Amino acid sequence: MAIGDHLPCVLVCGGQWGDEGKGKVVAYLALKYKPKIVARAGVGPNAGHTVYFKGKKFGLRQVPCGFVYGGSRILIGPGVLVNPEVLLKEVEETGIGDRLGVDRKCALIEPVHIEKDRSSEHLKEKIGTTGTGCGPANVDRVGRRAKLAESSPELQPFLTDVPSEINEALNERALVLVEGSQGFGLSLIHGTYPYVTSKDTTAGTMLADVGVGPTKVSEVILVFKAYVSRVGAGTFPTEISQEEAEKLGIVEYGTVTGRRRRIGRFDFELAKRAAMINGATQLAITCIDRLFKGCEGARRFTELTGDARKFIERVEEETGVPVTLVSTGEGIEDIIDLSRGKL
């Protein structure tokens, strides 16, 4: 499907339980598109995303990893929680403060919401959570006693109506990129409850948090690690232990928390069950390099093993979508682009 075709609102969105490589993904999307806005949609600041841009590590919560386009505007939807301050702290780092949009309908994370969430035996020991202070921040919104992004003087000069401008942009033709956050698998509704987040994480509330109707929708992009990761509790059907992990060279931690995560093979039935509820129109896979030797840095799909072009084949056959996206390295550039410069 070209650009043009339909009104172009792009989603990237999880399919496994977090930790899937979207921030790459949706940077890569942006540098090469060249979208005129891109919108972080998801839960809040409990969800980190990394980009490797030129030379430096960014491991951001709140600011979308397309900031790396420089020509887009950069906007959080009114379905995001905000910590003002982590927010800040990223637009210093992004050097953004002129391209952010915050809408006024933003909750606010505020200090008791982490406290409760750290000192919660539920929350903390048992669920796992991030301590981040979502889940206490999205109970007060539910009880209709959350601050709004409008009430803080610290985002009075990035406040704006996100769904108005993400619209209006729209209805221009002009290149939205809307970026989810954690997976399929963390959401509160079709996830491994109650080991999951404090919402839903699926395509249709990436929709809402940003406020796009479904109708303007043209790829939903869904990105899977080759692998499965995952950090805290919960169900976890193709775990491996870590010494067999450590074999495979593949050890990780999280981008928030800093915990270890917990790795598996790659779950087919997962996979097929967040293709068919996301309505996902592409596929990105990322890590293909640390599950597959030799693919390191590959630019065609030639240049992959004869092990790893199986893997991609056999996940297209299981869910019916094709895969258009394949990450070889840590940097942006390597990747291999199956899409023939389609959206």
Second form
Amino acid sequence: MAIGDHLPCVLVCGGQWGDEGKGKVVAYLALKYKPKIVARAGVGPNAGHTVYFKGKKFGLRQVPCGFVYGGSRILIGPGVLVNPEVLLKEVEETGIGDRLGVDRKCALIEPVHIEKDRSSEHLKEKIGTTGTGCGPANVDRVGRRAKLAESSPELQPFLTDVPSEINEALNERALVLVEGSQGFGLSLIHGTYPYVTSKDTTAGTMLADVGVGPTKVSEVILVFKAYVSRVGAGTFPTEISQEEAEKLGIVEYGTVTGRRRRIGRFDFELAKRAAMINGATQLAITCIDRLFKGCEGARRFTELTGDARKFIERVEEETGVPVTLVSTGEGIEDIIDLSRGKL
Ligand code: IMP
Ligand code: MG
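Same protein, different form: I have the form predicted on its own, so give me the form predicted in complex with ligand IMP.
Then the entire complex follows, led off by the chain already shown.
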């Protein structure tokens, strides 16, 4: 499959428990393929997507990391929860105000939702949510009480019809990149319930989030980290102790919450299931340099260590899906692109 064969709608989604490095992958694809639109799908500002761009670290929760390509229209789909305060701060930080569109139907996160998320023993203590109000806001959406973006005075300048913009672009055969959030294991339907987020996080729902039908998708790029991390409570079959993780040199903190992430070995069973349920057509593997010393900054497959190469081949064998991107460092250009221009 290549651009031209199908409508070029490419979806990037997470295959583990979030924090797989989707932000970096989307930023790379945006700079390489110059999409007409980059659209954010997923739950809402509970996500933290990190990208290092022009010497600056961006930890974004609402604006998609594809903003790095200055020629893209930046859209937030109607399924995504919006906290106007968080969004406006990121608009200022990224300077994308003149190309941002927020769907009129995005439900709003209000202070009361954050308060409920943080004061509920069940959510905060048992589940270990991000405390960003997403769960309670989705409860209000389902209860048909939530306020929508169209009622927010601050969001007026950005309001638009995201599904129409995207589908018009696809009809012109322009490239649309959809950035998902969270990961497969956090899906309300497919994840480790009840230790999950407040919505399904797989490709099907991400498409609904932005208003694109399943027949219009050309590629689903599923992102895995070379190991697994998890913040908050819940099953984690391949988890290792903090001491063991430290010995491997892997210590991570959450972008949104600053909590220390639990670390585990790559989970092939989880990966297989994530590839199946997301209908993955390509895989991206990130942080290979953190697990396999000597791979830092590699730009070619042959520059990877033998162990790293074997690992990638095993991921392909077990999932039956080709690995087309391998991230080898923090910078957007620290990547091995095995796609041969195929998107
Ligand atoms: P909530 O999404 O804030 O309700 O949190 C529910 C669970 O999902 C908790 O375990 C969170 O740590 C986790 N979670 C939500 N968003 C992310 C994310 O973007 N990265 C990693 N974990 C997340
Ligand atoms: Mg994150």
